[in-house]
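Single chain ahead, by itself, as structure tokens, in the form predicted on its own.
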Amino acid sequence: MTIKSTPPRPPADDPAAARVIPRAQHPISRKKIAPNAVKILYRLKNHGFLAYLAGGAVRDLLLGRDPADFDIVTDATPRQIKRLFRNSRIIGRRFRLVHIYFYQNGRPTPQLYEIATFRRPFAPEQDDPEIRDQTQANNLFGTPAEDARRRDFTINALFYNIADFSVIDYVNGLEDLDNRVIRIIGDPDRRFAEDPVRVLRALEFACRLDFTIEEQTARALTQAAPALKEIPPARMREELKGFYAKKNTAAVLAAGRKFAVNRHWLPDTITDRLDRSLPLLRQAESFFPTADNDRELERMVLSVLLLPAMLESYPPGAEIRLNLIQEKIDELLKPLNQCFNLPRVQRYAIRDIFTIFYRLGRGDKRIKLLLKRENFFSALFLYAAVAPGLPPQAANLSFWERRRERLNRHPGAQGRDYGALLTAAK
């Protein structure tokens, strides 16, 4: 990932000079948009509203990709969107959105869709003084043009006409996603500011896309990742599981690394190994299915990042003592808890992950045993990832490597190739 040096764009005041495209000069078509989320968006239209699919969903599509997500923006308001779809919900404080659900036959969980309304920034020059509450102030009905400046980066502020099948561009995004640019919208030191957490969000867009970072937007997010401190635990927690769901968890935390960022937001524990815990990252991402298990992933990749500092104060061994493991691992969980205030479910999970790996080190082979304990895949994943850098005598893998198969039929396997992983390590 570099920065690159381009002049900066204001974009224009003038609502009638957001550039549009038409059908026929651009690749978007409905075919690849999700069935519900056309049948929203006709909804919404045929009862008079403007409807756009807006933010990534829209980037995705013109660079070729599959979206995530379909969100959806609309000058109508929450409670009118609510009168359309009964099967819809008004949700949240900070941003008032509306959710419609989609139930589907076999599907355990409905699909989610987030509509939301046209906001305006606050502008105390403007609006009623009265408005001193933030969560007033971000809940500002206001134009498609100013919804589009108020978001964060140009490439993320684009729109898709439902009417006639346009792409709307009020920020200058087309041209940012021409050249592959990460540019944030305005003041850049103003921008960061609001909200610290886009410091994050433009190191994985740059990572995830392979894009470089505009130069005043890299300074800025240079300048303003102190502030990530500030940001609450539950918030940069969900921050996190959008990075290893992407499986851009070791990306983004070398790009951290070059701009001088990860130590605002993890502990030094973590922060002063990563150069051990980044290819054993890679390797999590690689073997573990995006969609299979949150709470997997979630303690796989910080029970990765915790693993350097526990190989420095107890390598594997048949004289390790458990005890003093689980002392090690709670110590370890304090800061990184501070972080991310972790539910005590992970929490305990991740202190078994690491008692199992060390019962693998002492070379325990019983097998019925071990199996029955709910992170033994996780843990034996551990152990073969740093298998290759252990004495032979505390390697102990080729009793489990001759059990491959009976690895393999287990249900915690999850369809992984442990076998494969097994032999590879050795």
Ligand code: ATP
Contents of the next structure:
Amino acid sequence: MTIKSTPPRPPADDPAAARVIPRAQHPISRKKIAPNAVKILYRLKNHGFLAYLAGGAVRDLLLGRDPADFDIVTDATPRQIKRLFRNSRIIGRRFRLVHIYFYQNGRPTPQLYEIATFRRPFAPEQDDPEIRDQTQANNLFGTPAEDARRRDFTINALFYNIADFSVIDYVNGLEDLDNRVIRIIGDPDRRFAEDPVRVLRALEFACRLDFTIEEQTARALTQAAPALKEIPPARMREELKGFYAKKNTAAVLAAGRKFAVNRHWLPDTITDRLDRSLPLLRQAESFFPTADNDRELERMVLSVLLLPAMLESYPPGAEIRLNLIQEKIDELLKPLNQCFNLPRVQRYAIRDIFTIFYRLGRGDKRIKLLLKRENFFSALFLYAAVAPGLPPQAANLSFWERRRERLNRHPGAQGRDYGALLTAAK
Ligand code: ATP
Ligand code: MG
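Alt. form predicted together with the named molecule, vs. the form predicted on its own above:
The complete assembly is shown below, putting the previous chain first.
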């Protein structure tokens, strides 16, 4: 008698709904998973818990991309996880997660791993930050299938099971991955209303992965966009940071224009002038290094977005009065600040960038002093980008060409060839 081996299944609540793809039929290899993530998965599994890799990591591995991080889900509770890992900390009040740290030469490595317990779909009545009672908190936990369905898009809801190296798909994510489609899980209107930030996430994934947005998802996201106004500015700023850290801001804004969502999350002064700022934003995103200095990138991106409105009021020239420039920037920063709650240091920096920009445009004699300013290079970038339109006495390119070497050696230049940028702008 032969025993037919059946593919292992997730234990479960609704096993019929899951598609399990055995190791031989998908490309995810343990070698591609960060060794520390593999260690965590095995430790959980060896103690009898389910241990799945989840979210963006599974998606990216299936696409042959390098995952940004490795999120893990399990049926162990935060306390049980904490007991298993000495190097861990429970975070969060409502839904508790565990962060695991690793050390190298006595210092924590920058990569930390997040382990979550399977959770149920979002339930607004439970969304109370004051829930401390453990039994209530435990009601947030769920089954693997529930955990998959409370996620945002089908391609983000796949699991990789360390027990048998299979991929588990409760939401037809694999099919959407094959067809390169962003599809929200469940009822589109309800899911976007539940968390309007998903509107921007849909656009960001579509741009980053070069996927199309499925029809019902696209329709619903345009309809849900006005609710972006209700999202707290701090969360919107985090979202924006995610865009420019991936050099994706220009692409997301272009997609946002196509789907008519931009005016619900950006000031009109910016959305009305995107056709002028977007080409420059693309340049800025390719010229400035990523992530290593996201503060600089934020200043740069926001300054580029404000630039067309500034130029409309004040084209750079010899006669520009700086106090008028300051007033205008403050006026433009106000609505921007309402959207993103920018820290003071960033508002000052943007003001500084424009001040230097207009001083460059004036052909100021004291430019050597400006060179020492932290934001000089951002201002120079803007200046170079619009220099062809400047009056000749202000452009003064020979001045810059003579200083090219010095400019590029400046620590703030970080290896970028500003001299070349200026010459190209000529
Ligand atoms: P990235 O490469 O940007 O990290 P990601 O898919 O890992 O992409 P994260 O923001 O790190 O995105 O979130 C991890 C996972 O958590 C997502 O893949 C998704 O399953 C789930 N998720 C994140 N944000 C939401 C949200 N707003 N609503 C529902 N599920 C979400
Ligand atoms: Mg992630």
